[in-house]
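The form predicted on its own is given below as one chain in structure tokens.
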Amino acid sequence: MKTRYSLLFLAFSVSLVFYLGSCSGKKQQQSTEKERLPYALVIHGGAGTIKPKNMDAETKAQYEKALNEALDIGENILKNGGTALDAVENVIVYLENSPLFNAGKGAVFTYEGHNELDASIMDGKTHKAGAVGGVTIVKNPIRAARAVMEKSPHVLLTCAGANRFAIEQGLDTVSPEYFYTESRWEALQRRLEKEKKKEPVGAREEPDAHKFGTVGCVALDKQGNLAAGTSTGGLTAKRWNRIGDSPIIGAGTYADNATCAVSCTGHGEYFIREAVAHDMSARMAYLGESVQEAGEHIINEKLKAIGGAGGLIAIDQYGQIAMPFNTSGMYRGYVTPDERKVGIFK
């Protein structure tokens, strides 16, 4: 009897070594697929009717410079120890500071002839954010936004308190005029003239790249953390002082260590009625999802059944990276240690 036991036992002991080392095998290769990055960076350019035909060789080339002149700032940054914030704010300065983005100093125009900036930033490691709306003389907004979150208890400031607190805080400020561009008043004055047409202009229809567009960046440093900002001139002959989701936390920005870091482009509306950016996050915390299915799902079904036009681009806390959009064209890259790639066109 007690050398049936034993060998009982033996074989228990037996599997149980098995066992223990298979799990630690699956344990082991698990780690190997969840494996960090040292860091990784993406950015966009907005996202639209962006077309091969609709666009020469030189103006391609263009966009491509500059994208990836702004993911050199970024990587540059990160690779030497930098954090994520400091590359995001970095990087949308460049890209504000361009004439071809919709941000900044290529900011559209609102239906009185103006321009009204919008740009939020959020610290995916302390779940700190701020932002800003409606600015006018604040030459890089996102700058305006980081300040907020750091030097004031508050997350959103707006139009002329906005451009007060920046005064204050010895931000760089310009005349309205330093965002005037042609091809931005141009469209406006299309725009104006559809109206007074009365031709329908259906909350449905695919962005014009000029009418929408925004800028935004996510990245993840060498210390684990996440960032996002995100950075824009809103719609084309706006009004009433409107503000779409880019400076709104959780909708067009949202940044968190545990899940991802979040930049939106697209029909602002729709991305605050999803609450897009803070969906992402929920997506990836509560359904295991990772973020190539949350941001295909949410961008390529979710939004699309709405209506809702546009795209976003989200890094997790390992680095895998996510870019869908649902238009003919997003303005995007990303730079890993190992790679590095623009896109344009879909």
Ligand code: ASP
The other form holds:
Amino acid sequence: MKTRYSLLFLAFSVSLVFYLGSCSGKKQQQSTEKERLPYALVIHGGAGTIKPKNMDAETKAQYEKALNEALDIGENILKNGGTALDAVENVIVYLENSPLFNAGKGAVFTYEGHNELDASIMDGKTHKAGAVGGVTIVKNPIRAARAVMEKSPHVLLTCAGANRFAIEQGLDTVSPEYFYTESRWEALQRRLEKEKKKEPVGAREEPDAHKFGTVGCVALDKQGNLAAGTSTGGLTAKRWNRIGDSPIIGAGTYADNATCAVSCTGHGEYFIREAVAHDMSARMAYLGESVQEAGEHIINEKLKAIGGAGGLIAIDQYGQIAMPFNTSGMYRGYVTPDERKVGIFK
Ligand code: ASP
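Just the form predicted on its own so far, so send over the form predicted together with ligand ASP.
Next comes the full complex, and the chain you just saw is listed first.
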């Protein structure tokens, strides 16, 4: 009897050892499958009704050149061991200085004919974040957002106070006329005309390539840290100091080293209501979804179902990326040590 029990026990122990062995084998396999890229960076320049028939070859080439130059700036920083935060900030500064995008220099006009700019940045390692909304004289709102994060005890500063903070921090300021561009001014006039005629003016249905162009960047650096940032002029003809999702942490921007870094673009009110950027991180953390699964679900199911037009860029801790959008186009691009791509249309 005793020998029978001993034999049974022996057989049980042997199979347990084999079972545990195969489990750790699986684990090992999983972690090698998910090797972390040394660095990766993704950008967007806005999502909307961007169709090939509305864009001539020269304009297309201009956008592709700008997207590639932005990727160059980010890749240089990351390749040389720079931080994800520095890459995100400097890429966005470049895009803000370009008149092509609805951020910084190329910001759209408010109903009253002014420019009010929003931006935010978040560090996935520390969960620190900074943002500005409705600034009117700050040349690079993303720099002001970073200063809020690093030099103030706050997360979000707005309007006159945010302008004053930027001046106190010694950031570059400009006179409001700096933000004038003819194409954005004309877009406002067209919009006001429509409103006068009481034609329906959905927030994003106008087939005008110049109407879009919020910018964003997410990055993974060689230390394994993630960061995200977003900058915008908001929506053409916005009123009453309207602020969109771009400077709202958890809506337009979010970063957490344990999950992902996200930057959104689109009809901001929907992105705020659905807390889109944080939802990306939450789905990955609580449901175990990949960055692509979470992005697809939020943009092409959840937001689409309620009429929320737009897209996002996201990157996870391994350098896996997602760039889903439910509009006809999104200016976008990514770079890793072995790949680089830019795109505009679906
Ligand atoms: N999300 C921005 C806003 O609503 C606009 C955009 O991304 O085009 O302010």
